[in-house]
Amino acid sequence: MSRTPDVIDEPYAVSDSDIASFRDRAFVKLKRVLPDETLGFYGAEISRKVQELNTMHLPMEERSTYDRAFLQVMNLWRQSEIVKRLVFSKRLARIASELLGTDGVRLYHDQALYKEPGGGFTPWHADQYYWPLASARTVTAWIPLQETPLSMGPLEFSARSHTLAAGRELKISDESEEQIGTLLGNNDFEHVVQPFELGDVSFHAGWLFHRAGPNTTDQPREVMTIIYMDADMRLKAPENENQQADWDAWCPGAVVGSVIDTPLNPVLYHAGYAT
């Protein structure tokens, strides 16, 4: 195990049509981009952490629907530096960076996502509703720590819905899985669902709108997230309280306008620095 961080710093071989099927789609899922031996050593980490941090002790049924599709603590990279190793990987940022088109990625912060067992789904939603970023170059990096069947509730994307503007105004809820379903629907999207071999990780755009069934098995699904945006991302004003919620939150000091370059956002990838 003594050479198992190495290789979250090694590049790993993102084919032209993998980039293509990104930049059209806004998501891909890439085979064998981490080791077994690799997500059990930073899973067993982030499982612990998750354990000790999270906050969310209420029974299944007294939750509201965003409650029961999943476990949720963020920062970990802030909280263990075993864990800011596998969130600070060089690897998955150039893939980040690459998929993008970008000269590189900051940080914009972490997030475990463990949907216990009989956890419910999670609705259709946009991530970038969120965010108060200024540009549409964003990308999420899935990581499940363990085979993601169908049966646990893996990611499902409609491709290509990035380009729908209507529903980006929905925060997750029932009312974003009736509506933003409904929309997808008379739309004709293509809908996405797919199992997880260990060590796929997909990558999908901040405007991509996605869900999550629910996790029907007794084992729960564990799921690292890290979340990029280019490196000369400036902060926009926010648009509602979420946002103005995750400046405060996730890039505290940085001015609406500027470069979002805090000691919170370090840049994690760039083809110049790059060895």
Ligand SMILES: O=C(O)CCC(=O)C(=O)O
Second form
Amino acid sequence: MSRTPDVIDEPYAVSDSDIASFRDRAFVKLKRVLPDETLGFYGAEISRKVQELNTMHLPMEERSTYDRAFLQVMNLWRQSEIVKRLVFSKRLARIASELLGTDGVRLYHDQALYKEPGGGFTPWHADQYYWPLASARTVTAWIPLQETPLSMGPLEFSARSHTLAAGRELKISDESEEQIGTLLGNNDFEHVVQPFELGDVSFHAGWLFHRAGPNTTDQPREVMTIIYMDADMRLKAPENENQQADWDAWCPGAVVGSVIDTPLNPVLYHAGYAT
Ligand SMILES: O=C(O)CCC(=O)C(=O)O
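To complete the pair, please output the form predicted together with this ligand; the form predicted alone was given just before.
Starting with the chain above, the whole complex follows.
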């Protein structure tokens, strides 16, 4: 097997101002986190696995708003030793831990999100609606595998909207797009919409409201995401059926009130064990 130079385990210097920005706005976009050849190498394998494992074959016009937004393939690290190396990247996990201010982070799960040519928008939502996790110390790394201009539907953020409790009960849907969009407008949160250069990686907190526009190009918008949680994260009793489904899928065997220490949730970085 060919090996790419593995910068993915080397530290990346997160500046104090990036950390301060994340803690204030609940997201940050970092530059040159991964080199082009690394993205090319892992991206080719991720795309191969998405093709192989995708189960959505309906034409766009027959799909729900959710299913038009992207092809979604989860926990690819369990399907490919190559993808596992990226998902277990110490560089990315350490950034996540430093942004959260935790001693370490565990994996919640990964997912590839491929917005097809002509794919629809991703409605406003907060991820943590779906998660049976007891604290807000969660963050998703959103890793585009190509340059992502506005026409491809890069991730958009509503800065500081993690402070808003209203709208958190809404799953991804036309209703969430409309109702959360109205709430955010009424509360004057800054709507941040920017293209991503190759190598840019954004990190957003679990309660931050975010969305993405449609992909109006003839190329797929290929993105890998890794969801991290505090290494000491505890399971909470599910508050909706999606949280129950997430417990069953992403941390089976975890116990309500206890640290989520299952084989599917390894510690990916811990300051105490860092080399
Ligand atoms: O990639 C997208 O369109 C949405 C991604 C998203 O919502 C997430 O990673 O939390």
